Every structure is written in structure tokens, then in C-alpha cells.
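Next up: just one chain, as C-alpha cells, the form predicted alone.
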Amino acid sequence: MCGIVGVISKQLDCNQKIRYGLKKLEYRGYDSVGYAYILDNKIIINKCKGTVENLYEKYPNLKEFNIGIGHTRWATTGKADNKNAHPHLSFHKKIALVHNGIIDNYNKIKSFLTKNGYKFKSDTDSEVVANLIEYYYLKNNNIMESLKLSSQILIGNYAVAILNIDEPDRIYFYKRKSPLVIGVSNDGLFLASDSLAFDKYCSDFIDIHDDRFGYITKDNAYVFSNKGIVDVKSYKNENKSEDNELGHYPFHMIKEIEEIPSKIEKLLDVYYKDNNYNFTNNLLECIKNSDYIIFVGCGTSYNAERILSRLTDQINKPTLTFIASEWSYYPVYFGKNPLFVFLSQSGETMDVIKCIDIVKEKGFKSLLITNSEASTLAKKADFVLPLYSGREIAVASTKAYVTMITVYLLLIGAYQNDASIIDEIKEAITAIKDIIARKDEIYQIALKIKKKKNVFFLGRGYDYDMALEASLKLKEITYIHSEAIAGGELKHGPIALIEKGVPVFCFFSDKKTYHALLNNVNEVKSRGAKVFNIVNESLKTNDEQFIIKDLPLRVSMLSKIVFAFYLAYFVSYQKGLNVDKPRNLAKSVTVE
């Protein structure tokens, strides 16, 4: 989940370009950061624990250079500290390397290299890779051959960018299962984990496929497979820098919350044109022919898929939901012709990639719902539904969650040839705008719980699924212990955790479960809980409540979850935390 960058420029301006790229990639990790460059026939490395800003405060007066690599880290192998920060310099100082991914057999390789005289300064698997490449390079004097030989030994997933002191006009790379793209501009070439890193400088990018390696110069990119050089095609950058600017907002998360109505409207524009749904007949036919629809995702995507599964009940298709990291080790199949629906905001989620590879081997069809059309998962899926949400910079997902549900609602509408869902979604947009206008009310509620150590969310049906996401958001960015509980399960164990003063948030959307959930509310109140109800206008209660415009059940979660997003945001903000960059987390989970 780290971010890597590389720049080789026709000008002495790489310092500012690497800084820009690293800042853009901090969503991938911000435990430590560093960069390496070649100047006066020497590899120079500057790195430290912390963020990009920490690095440039530590090294304020830097010379400019025209070739360099950089890295921002989410710690995996080796704790977050200065010695484990990237780049890593090989033992004989020939190679500087930055790495995204995990090497499963690094201990075995490290033992081999130690026996051959190598000593190590860090605890990382990445330093092992640098030394392995150098080990072969000192034998054959050929980096390309050394990359090939190393790749035959390394087990795991990785994208690496490499400086070689003997070739100060090239940046080498190798990619296996971790994202890496090449950026092309008139001023030079770039390498990055994400095109976002250099969208300011490049309009054209080249995807690097798995098990490809090569190098870039200031003029050209050279990509190879084991069979020889590969023809590559560039594509235009789809991501706009203006989507990523904070403007008047203090954090990206609140900006992204308040973009939700416009992002839903964008989906209506894309998927419903001239009073007709805009989905391919092949996709609709695939759904028709499927005998099971199986949803797979992680984290927020898993919470969204639970709602998608309930929506699928409308078309009388049996469904199953799975956590990707579990299913990949214990895959199960139902029906003769299942359709697998994968959800991933980034399209680079390693756990989900493992699952789609298994599905492809079995020959089953797959649909991906994602915010990244150019991602690894998008290249593997049979069908792709983009979210068109613009970049999500905050680690805690908000607008992607809502648009995942929205695009699937539209797909169900298209399958049933039911235009009524369009008006219902428009009603939900109005309700969300009303919540945004009343966010100060949620702020006052947040003040009441910011010092609490435990918070609970209750719901039934759709409301329970939504409670899972509400709970996840709160724990992600406030570090308050939070749990979502299905109302009927409360008395089967969790009620033991209820004590005087503990906040319990209850979602009321469904008239069918209203009285049953009200009984659960009374159960926790009688044990001293402080109850906050988030209710439809027609389901008002006598407790402290936040009332939301009545909506049809199948779109009700689009609005109510916005309350939960604001609640988590305001609590985190009031606690003085970094809302966008919560500890121990990263936006794109590219490791298992």
C-alpha cells in the first residue's frame, strides 16, 4: 500500500516534481517517506519517519537534480522508523530502490545474501530486493538481466523503481501484481503507483502489465517481457487535478461528503440518458442468465455489498456476500452459472484481485463496480461499472460507498425496466442536501460523544447493513471503539456491553421492523444507554432524534449514512485528529 514515484527530466526540476508526486500518493501510506537521486556520480538518499512535510522540513535546502525516485510508506515488513523508510541503498552502493508490495520469501533470500557477505541496515523485505538485484548485477554487469534473474526467485507482489549509479540516465522498473504506470510529458518521463502522482505534468500514461520490466529515459519508455520488447500504447489521463483541491475545506473528507449529491447526479447523467437506461445488453443478459449473484469486497465495499445483496432480492436472484480476504482462501461456488460482483473503490485491492483471478480460472463471469476504470481489477473483469465519483483522497470512504449503491440501484432499475427508481434517487438527493444544510445539528451531537470510549449502532435489515458502515467510519477516524449490532441479536450477548451513559445510535427506515427495533431501544435505555435515533419523518420517536425526509426503503440508506459520515468527521475533527489520514490505515490496500 506504499506509493512509489520516479522522475527523469530534461530540466533540473525533479525535486519539486517528486515532492508533488509523493504528496499526491500519501493516501497510500504516510508512516515514512524519502527519495534518492544521483548527483556528481553519487546516490544521495534523504528519508525520515512521518509525512512528506516532515521530510522537507528536515531537508529544507535541497539541490535540484534531473533523475530521482521517491516513496511514501505504509509499514508492512519492519516498523515505521527512519531505518526502514525507503529508498534502500544496496550494500555495495550500486543500487537505490523503492518498493510497493510484499516479498513472501525474503527471509530465505536474506539468509542466502548474508552468507555471501551482505549486511543489512533495515528490517524490510525491500532492502533484500535491492541487494538481490545488486548481487546479480555485480556478476553480470547488466541490470535488465539482474531484474529477470531476481524475478525468478522473488515470491510475492511488487513494483520497484531503481537507480543504478553506473547508469545515471535511466530509471529501471519491474512490476508484478502491484500497480505501476509510466507518465509521458514533453519535459521527461515519470513512474508512479498511480497516475494521480503526476497528473499535473502528464496527460498521457502507459500501463505496465504484470511481469513486465524495463526502464525510462528522459525521452522514451522501454518495456520488456521475458520474450523481448513489448509494444505499448498510451492513454489520456482521466483524473482531473481540480477534483483533488481542498478549496475552503479543512479536510478532504468533509469536501467529499458534500460532493455526494453531485456525484449521484453524475451517475444519473451517465446511466440514464434521454429517459432510457444506459447499460449494455450483454450485462443485462448476463444477469438474466445467472442463477446466483455472489458479491465480494472488503471493508466499506463489503458493507455496501450487503445492501446490494438485499436490493437483488427484487429480481428474485439468490445472492451470497463474502469478505474477499476470506473467500480467496476458502472459495465456494453456488449454481451452475453464477455472476460474481466485485466492489473496490481503487480497483487495486489485493484481496479482491486474488478472488477475481480464481473466478477467471473457473470461467465464471464477473462484474466490477469501481472508481478507477484503468485499474488492475478493471482489466480483469468482464463488465465494469465506473462510479465517476472523482478522486477520494480521504482514507475513510464516503462518496464511493454511496455511489456504489446508487449505480447498482440503477442497474436493478434497468434490469426491471423500472424508471420509478430515478425519481426515488432524486428524492434521496434532496434529502441528502437537507442533511448537509443541517450539519450543525450533527456537530452538536458529535460534541456529546467525542470523549466516549465505546459507541454502538443498532438497526435491522437495511438499517443494520448501514449501521456496519456507520460503525466502521467512526472507529476508522476517531479511534473510538464502535460496534454495529443487529437489533434482534442484542439480547443474544451484546447487551452485556451496555452500561450507563454509553451512546447508542439507532437507524429507523423500515415500518416492518419499527416496533421490534423500538423494543431494542427500550432495552438499552433501561440499562442506562444514551439513545440517539436517526429516523424517517413518519417514524418519529420520543427519544433524542435526527429526523430525515421520508424515502422509499430501497433508497433510504443513501441519505441516512450521510448523518453517520458527518458524525464521524465532527468527532475526529473535535479530537484534533488528522481526519484524512487516520493512523495505521491507507486508502489503497495493495497487500494481503
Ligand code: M6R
Given for the second form:
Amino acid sequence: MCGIVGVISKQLDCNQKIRYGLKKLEYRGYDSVGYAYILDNKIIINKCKGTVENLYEKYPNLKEFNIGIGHTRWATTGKADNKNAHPHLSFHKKIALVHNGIIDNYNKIKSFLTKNGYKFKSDTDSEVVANLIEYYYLKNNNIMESLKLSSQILIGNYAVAILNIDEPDRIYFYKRKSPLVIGVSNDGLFLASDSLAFDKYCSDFIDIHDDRFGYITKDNAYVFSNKGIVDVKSYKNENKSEDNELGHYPFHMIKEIEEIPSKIEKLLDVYYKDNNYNFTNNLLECIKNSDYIIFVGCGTSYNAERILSRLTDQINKPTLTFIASEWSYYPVYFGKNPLFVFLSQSGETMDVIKCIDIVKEKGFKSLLITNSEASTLAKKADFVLPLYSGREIAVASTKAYVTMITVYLLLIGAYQNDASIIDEIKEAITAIKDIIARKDEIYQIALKIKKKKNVFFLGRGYDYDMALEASLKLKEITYIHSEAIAGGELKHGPIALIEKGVPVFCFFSDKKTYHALLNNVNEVKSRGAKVFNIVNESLKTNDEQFIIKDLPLRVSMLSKIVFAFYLAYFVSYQKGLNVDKPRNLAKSVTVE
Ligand code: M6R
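Given the form predicted alone above, I would also like to look at the protein as it appears in the form predicted in complex with the named molecule.
Entire complex below, previous chain first.
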């Protein structure tokens, strides 16, 4: 949540570089935006409520400069408006600052600064940080020292980039728990929440660890810990070679849905090389030695973990699933030697980071399934299984959900030394391609529900887990209220919500529950619901239905969920909404 970018360049070209970075970081927050630069011994700030486009419409006459910082905001402290947009200028106009994170004790610091004559223009915690640094700087004339002193006071998490009017040849930074990387190019250096912000310009990046601070100049990066300067390692910026452009697609979400078959194929290439599974023996041993497998994640990753947990039954290990934000406050442990499996597309979700920290402290092993190998979570986990899915830019997660399930299916195959899953996954790819080819049918179904106020998804077992994901997707990007109901639970309360014309989507993948689920369908139909079934060829019904090629149960959700992704997408699209940037959300939830 919130993206920060800083650029210092040998040319007067920072404006375009910051604009590029802001656009790339918009997935982290898009309710307000701004940038600051130093020109003719002045700090100039342009900022506004709204998107990057709105900002450049408001300030069309671009100045050229060679040092600047920028910010895209997802409001936490202080509502989304012009005054709370970043950058924030300190009271004595020495410092401009952009911040990603939350400062828990900002009220206390604000009172202290107010007593010392400081006045505030915004409601944010970030402006307090700018003024705290300035407060020290005016006493000691040393920004590095001021960063150190203020970091001893700040409680919370932060990645911060700072311009100092007295030093127009450097951008200062410090970081604790929020992501921050340095981009290196021949033309200058960058700072950003994500290397995506400078993918076009930098082939290498330097990762900044927690509690480090320092500065970048146009030639070099200087990173310090409390003990002094530290050596830094640079990594290849994989984003540079990635195709993150929309191409002919109107939105990233549909592009990402249609990438699913190729992303699954990629996983087969990586994890099943030359007819052999490609997982480390250490990981397989760790699974073997664990007496419990405990899954933890949020949102779509949580929904995926429920499927993973069912798949784990095949290897006869007891499992549990948890929502990360719940487990972090109420941690419970099962077994003597549990393996914790964390799922996180971004690898930056704060609720999950809190959990892995607890698990590490306890000395238990952890496996992370993620789409970001360079993420904070990846650095903490004992084992990492990357999804190799390419950047997911749409806020609504799609390809990550499917690839999370696929990689785990492959892991189970490797654990059981059973290659039959490979053919099953290949069958699922064919089924997905078939759904993609028939998306117009789903478009027509979407037309029928776009004006509805409530939509329900029904299923049992795997199908219920999938219903949870279908429902999350629909509500998140269409703003239609939706609920997933386990078929058997219907009569225990939710059926009270069924009324004439309400759409109920029902997933049929499992022979075992076919009749029970059919009864549920009849129950909602007799109360006026409009039923659409998503069924396997061999599990047809007499209702309006979307028929999908028969697949073995354990891979069936890889294809059926694609129906639900399209459904949500088309409803959102038909309503004229910004599919990729739904209101109030951000792609990376880096605060609690
Ligand atoms: O990056 P993560 O997988 O940890 O993100 C978890 C959730 O924030 C995320 O899945 C969210 O629910 C998506 N917007 C759902 O589409």
C-alpha cells in the first residue's frame, strides 16, 4: 500500500522517470499522487487527489529536473484528499518526504513537535516523520544523524525517501518492514517500493534490508546500519524482460486470465524437467518429517490454501488452514514438528509477514508459495516455491490463484513420486483453453447479473472452496454483494436471503456430492432463485448451465474458476468500472 519512487539522474530527465515509476506503482495505491523536486534551490511539490493521469492533467507544464521523489497513495492515516497526498514538506521547508507504511506513535510525536512550534498541514503520520527529521536536522545539521535519531523514536513500519534542500545531490532513505529497493543504471540511481518502478531503466537492483538507511547520488548508493556502512549486493532486475504492457487488452485482469494456460505450462517446465520432478530433497524431507501442515494466507491466497489443504489429504498429513490476520493474533500450534505453508502472491502482505516472524521465532520450518522471489516473505522462508507467473498487475488476483494450486499439485506428485498428475494438469490446460475460447457465453451470463444487488455461489468440498474465491472476485471488482455458501449450510441460515430472481451460481465437480448439491439447487429454485450451474460433462443438470470438460476432481478447480474470473471481469467491465483498480483496494497490502 502506497508506492514510493526517487530518482537522481545525470540528465535533466527525472520528470519522465518519476512519471513512469508512479504509473508502475499505481497498483500499490491510487487515491492520490504527487512528486517533489529541487530546482533553483527550492523544493517544488505537485500533488493531488486521484490518479497519475489526474496529476499530469493538473500540472501539464513539465519542468525538467535531475532529482525528485514521488508517491502513489492508499490512504491509511488521513482521508484521500489533496492535503494528505504526498510528498509532505517539513514546517521549515527543509525536507520533502514520501512514506509507505504506518507510524503507530505519530500522535505522541506530533504533540511533542507541536510543543516545539511545529504546525501541520495534513492529517498524516508521514508529515510528522518529515518534521521529526527536520527537528533534529535543525539542531545537528546532519541528516544521517537525524535519520538515526528519528528511527529510534518511530514505532511502526516505513520506507521513506527524502529530499533535503541543502543537499540537492542526494536522496536519503530509511526503511523498516516496508519494501524498498535501489535501482542502478548508467544514467543515475533510483529508489522504489518495487523494482517494477524502474524496470525500463535499470537492469540491476539492490535490496535494502530492514533498519538500514543511507542515500543515493547519481553515481552511487550508500547504505548504512547502526554499526556503519554495509556492503550491498545487486540482483538482476527480472522485471526488465517481462511483458507488463496491456497489448490489445483493455485491462490487465483479462490479460492475466488469458495467460493462465501458459503460466501453468511454465510451471510444468520448471518443476517437471525432463520427465523428473524438480523439487529439492530438503523440502521433500521436511514434508516427510512434519506431523502437521499448517496453511496461512489472506484473501485469494487464503482461498487457494483451502484447496491445498484438501490436496494434502492425499499424503495423509493432518492440515489446518488459517487467515493470516487471525493467526497472527491468536497463534496456535499443532503437532511437534509442523510445517507452515505461507501463500502470498506479492510476498509483501504484512499480515503474513507477522505470522512468518512468529513461526521463525518458534523455530518451526516454513515454505512460501509466492509470485515474488525477491519479496520480504521470500527472504524469511526456509523454502520458497516461486510461481513464475509474471507480474500480476490487476488488483484482482487470478493467475496466481491457479498457479498456487498447480505448484502444490506438482509438489504432491513429487512427494508421492507419481507422474499421473502431469497428464491431469495437461488436461486442465486444455479445459481452460476451451473456456477462454467460449468467453462470449460468459459475457452473456454477465449481462444478466450486472444489475443485481446480491449474488450467491454454492458448492461442497473443493467446489465450496472455489465458490469462496468466485464470490471474492465478484464483490471485489463489481461491488455487487456476494456470498459463498457451503451447500449443506444453506438451510442453517443463508437460505433466508434467497428471493425471487436472485442469481445463484453452483459448481458441480464431485460425483460424491452431486445429489446433495442438486437438492440445494432445488431448494433455492423453489424460493425463486435464478440458478446457473457450472458443471462437468458427466454431472449435467436440467438448469441453465455452463458445461466443462470432465476432469479428475483434484485438478477440476483449475479450470472452473476461470469461468468465475471471466464472470467477475465481464460484470465489472459492463458496469464501466475500473476493473484493474477497484475502489478502496490496493494490490499489495503492506499494512495491517
Ligand atoms: O499478495 P497476497 O497473495 O498475499 O495478497 C493477499 C490478498 O490481499 C489478495 O489475494 C487479495 O485478496 C486480492 N485482491 C484478491 O483478488
